[in-house]
Amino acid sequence: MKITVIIGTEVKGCTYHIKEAFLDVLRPGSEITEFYLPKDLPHFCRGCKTCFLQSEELCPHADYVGPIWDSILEADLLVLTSPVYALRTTAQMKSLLDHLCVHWMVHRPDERMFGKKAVVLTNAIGVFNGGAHKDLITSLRWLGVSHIKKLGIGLMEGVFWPELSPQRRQAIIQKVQSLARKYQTNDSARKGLKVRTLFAITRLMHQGAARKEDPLSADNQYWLDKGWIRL
């Protein structure tokens, strides 16, 4: 099984230990590729819209974003893990999600995303993981992922892994690894109702817009080349 892991911080703290506990279950027989942010994507999206209007290959940060996207497409399982900052995911993780918007259903989706599974792992000082979950799940859904599971850990006792009691650390590890064991069998996900609905709606949108365009936009040309719309 191929696993792509994206970590929203370079700090080897609670997020790192939670991620490691999850992967320990899946390491045998798996090919794991990890990206640490911001090291592997040190730039924020400029909002130049080059990806939308021309090609993602012309993005000024394509040398960083391209390898991450290629790894996502090759993976059977995606693992997005992040601490919660200001009730949301980290800015560096959000920067990656911004760069990937060109592959959202409303623009130029890749059908390989439809059969993937994804796991979102977050941790917060308290219990407020919901905002970070929403950030990550929204992007995954619009990228075409139907199977998404989330797990938020409330640290409660402290913000550093060594500050947590041995009992609390063990309880977290057991909870994370219980989830990981559900992914020991490598099977593709089915395209869910939400993704099918988003695809159908955006298909109608592109179909209508393409008939009025001359020349076609990069998005509508993509949909036409895929055979998803007709002129």
Ligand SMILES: Cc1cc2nc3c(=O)[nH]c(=O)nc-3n(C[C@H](O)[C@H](O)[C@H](O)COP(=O)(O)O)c2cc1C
Second form
Amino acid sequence: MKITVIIGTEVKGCTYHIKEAFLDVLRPGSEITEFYLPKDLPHFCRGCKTCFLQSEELCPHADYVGPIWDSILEADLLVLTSPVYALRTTAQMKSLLDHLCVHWMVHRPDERMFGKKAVVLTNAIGVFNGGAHKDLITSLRWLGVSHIKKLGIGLMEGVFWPELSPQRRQAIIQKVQSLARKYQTNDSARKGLKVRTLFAITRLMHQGAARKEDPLSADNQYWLDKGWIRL
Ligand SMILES: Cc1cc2nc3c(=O)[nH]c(=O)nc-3n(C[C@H](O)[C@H](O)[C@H](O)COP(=O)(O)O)c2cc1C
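To complete the pair, please output the form predicted in complex with the ligand; the form predicted on its own was given just before.
Starting with the chain above, the whole complex follows.
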């Protein structure tokens, strides 16, 4: 199984240990590729819109974003993991999500996303992981991922992994590894109702817009080339 992991921090702290516990279960027989943020994408989206209007290959940060996107497309399982900052995901993770907007349904989705599975793993000192989950799941959904499972860990005892009690660390590891065991068999996900609905709505949107355009926008040319719309 190919697993692509995006880690929303470079700190080798709680996020790192939780991620390692998850991967330990899946490591045998898996090919794992990891991206640490911001190291592997040290830039914010500049808002130039070149990706939307021309091509993502012309993005000023394509040398960073391209390998991450290619790895996402090749993966069977995606793992997005992040600490909670200000009740949300980290800015560096959000920066990657911003760079991937060009592949949302409203622009140029890739059908390889439709059969993927994704796991969202977050951790916070308190119990409020929901905002960070929402950030990550919203993007995954619009990118076309149907199967998304989330797990939010409330660290409760502190923010430094070695300072958590052995019992707390063990409880966290058990929880994370019980989720990981569900992914030991590598079968692809079915396209779910939410993704089908988003695709159907955006198809109508692209179809309607394309009929009025001359020349076609990069987005609608893509939909036409895919055979998803007709003129
Ligand atoms: C800038 C910053 C903002 C944070 N905001 C929150 C927060 O809103 N809610 C919360 O429960 N914990 C918050 N925390 C605590 C982190 O979630 C916690 O430090 C992190 O989960 C530990 O994982 P790490 O060792 O991988 O960094 C914040 C931490 C930092 C550094």
